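A lone chain, given as structure tokens: the form predicted on its own.
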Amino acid sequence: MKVRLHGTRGSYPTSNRENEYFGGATSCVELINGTERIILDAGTGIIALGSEEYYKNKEFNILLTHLHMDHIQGLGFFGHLFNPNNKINIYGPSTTYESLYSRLNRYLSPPLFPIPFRDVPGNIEIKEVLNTELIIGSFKITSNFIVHPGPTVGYRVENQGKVLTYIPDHEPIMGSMEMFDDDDWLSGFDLAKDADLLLHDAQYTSKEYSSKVGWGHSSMEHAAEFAHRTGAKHLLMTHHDPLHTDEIKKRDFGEFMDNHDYDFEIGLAVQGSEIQL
């Protein structure tokens, strides 16, 4: 299974030269096994996947973690949505109060978007997930609700004996600087258990997080401790703060690594990179 990172920025996209290395597009990850592909989130990173030259198959599976703008902003500019010969399956978290279609339609309709969702010509099917297991081709996917404002799921994807866990917006504990001692009380624990690769929110430094407790995001310390507790083999920190330039990211990460010693690989997610699992 190949993992391609098309969007690693959080909150809103950036186009500054100072952010070029880690990337300015918002959340989007592509998983590939032979000719099979699935897409995790539809931030502005998905726009790069919208050309016929890039994608030759006609069925697309897009799994949304939640509906904050930085995770769906690229959906209306995903070129394959406008080809009536394409089948587009869009998965996302269910709620008890409003359908996923209705919530997506708030964005894909005027005045926020020029074309109403109902007029998009692609053959689109909306599928809601809860704490769900599903099979898409050779991919086995588990979704679980996690701690983040609004209905939000994380995904565990298994393929050929390898496991990717994708939790780009997450606060493993809510309202506390300290992690709970009991693993059962850690949001997302089962999704990340023994993952070969964990892509996890690490938007803040510990100092920044102290004034943002409860916002639904993690510090680098929380992301690393979460990876340690779950037994993940490799952690890539993602959802980079748009105010953090490349220089700031490298500095903060360097200071973090100088002060911590973990027995697994830790790195920062870089837009455009590819990992083979």
Contents of the next structure:
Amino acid sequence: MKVRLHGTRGSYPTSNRENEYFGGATSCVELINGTERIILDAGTGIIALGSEEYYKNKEFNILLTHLHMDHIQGLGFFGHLFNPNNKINIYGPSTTYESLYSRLNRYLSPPLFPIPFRDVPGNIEIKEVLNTELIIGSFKITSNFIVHPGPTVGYRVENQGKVLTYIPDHEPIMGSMEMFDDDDWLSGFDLAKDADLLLHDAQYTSKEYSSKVGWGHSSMEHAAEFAHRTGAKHLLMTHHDPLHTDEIKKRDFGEFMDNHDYDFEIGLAVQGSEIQL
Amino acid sequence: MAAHDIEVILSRQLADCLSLPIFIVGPKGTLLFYNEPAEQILGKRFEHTGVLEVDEWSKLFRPQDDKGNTIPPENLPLVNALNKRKPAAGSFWINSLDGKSHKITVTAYPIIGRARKFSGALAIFWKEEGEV
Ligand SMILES: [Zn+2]
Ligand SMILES: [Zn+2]
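For comparison with the form predicted on its own, kindly provide the form predicted together with its partner chain.
Every component of the complex follows; first up is the chain already shown.
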């Protein structure tokens, strides 16, 4: 499968020269197997997928990790939602009392959005996920709740013997750099076990993390240690802090790599790049 | 073994930060974790014992009522929280490994996650006033 990164920025979109290498669009990843595609998260990165030239399918599957704005902001501007001939399946985590539809409707309705969600012309089906396994075409998908404020899942997607794990927002252990010794106490462990590619939150440096405990994000150290523990073969750090320019990102990552020695590939996620698994 | 539910993992993260003794058990009563203050009561270290089954850990406490009668496991608040999936509380005497008898009060509650999935129970131990 091909993994296309359409949005790698966390928190909010940016648009300036200093950020253009890693990109300013927020979370969105597309997985492609022949004519089959699924979309992970609907940050502003999804907007680029909205044209009919780019995306000729009539059925779309969008899997949301959670409903923070940087993961759904592009949904209302995803062009295919406005074609009545399109079928759009939106998956996302449920809460105990409020449905996913109702929670999405809080954003996709006035005054935050011009029209109510129910008036969007496309045929939208909302499907709630928990610790769930689902099959979409040739994609086998597992969702599990992970540590992040509000109901949040990560996704493990298997296709033709390859595994992509997507955990863009994750604070595996709060207020510490030390994860519990046993793997079964590690949030997200089953999702990332032996993944061929792990896309994981690494918003902060360890120094920055110390003043952002409980915000739900990882330092680069957390991400690398998590990848090491789970046996992931390739880690791409994502959910870049909007205040980190390309220069800062490259500098911090360079320093991190100078001080750590892991036996798997580590890189920074770049908007517009594509990885073949 | 599959990783624990997120609600159990977060319970351990909380227990790790608190100075009150806390025990976390899985849905079948297996003692999955106890924190450092709880190690003081048990006289054992979690790193050494690892997980303990119900009949192992309930014997370790040797819980007794005010008259010195042994309390059967099914009358312990933690076992009650597990079996009835409701909060439970109670006071009783335990012998810690240092040979001393302590009166403790236990508050236990079931861990039920967003999906209403029952993942186990958590017990907080309070020593009676005057006890150290
Ligand atoms: Zn985010
Ligand atoms: Zn988030």
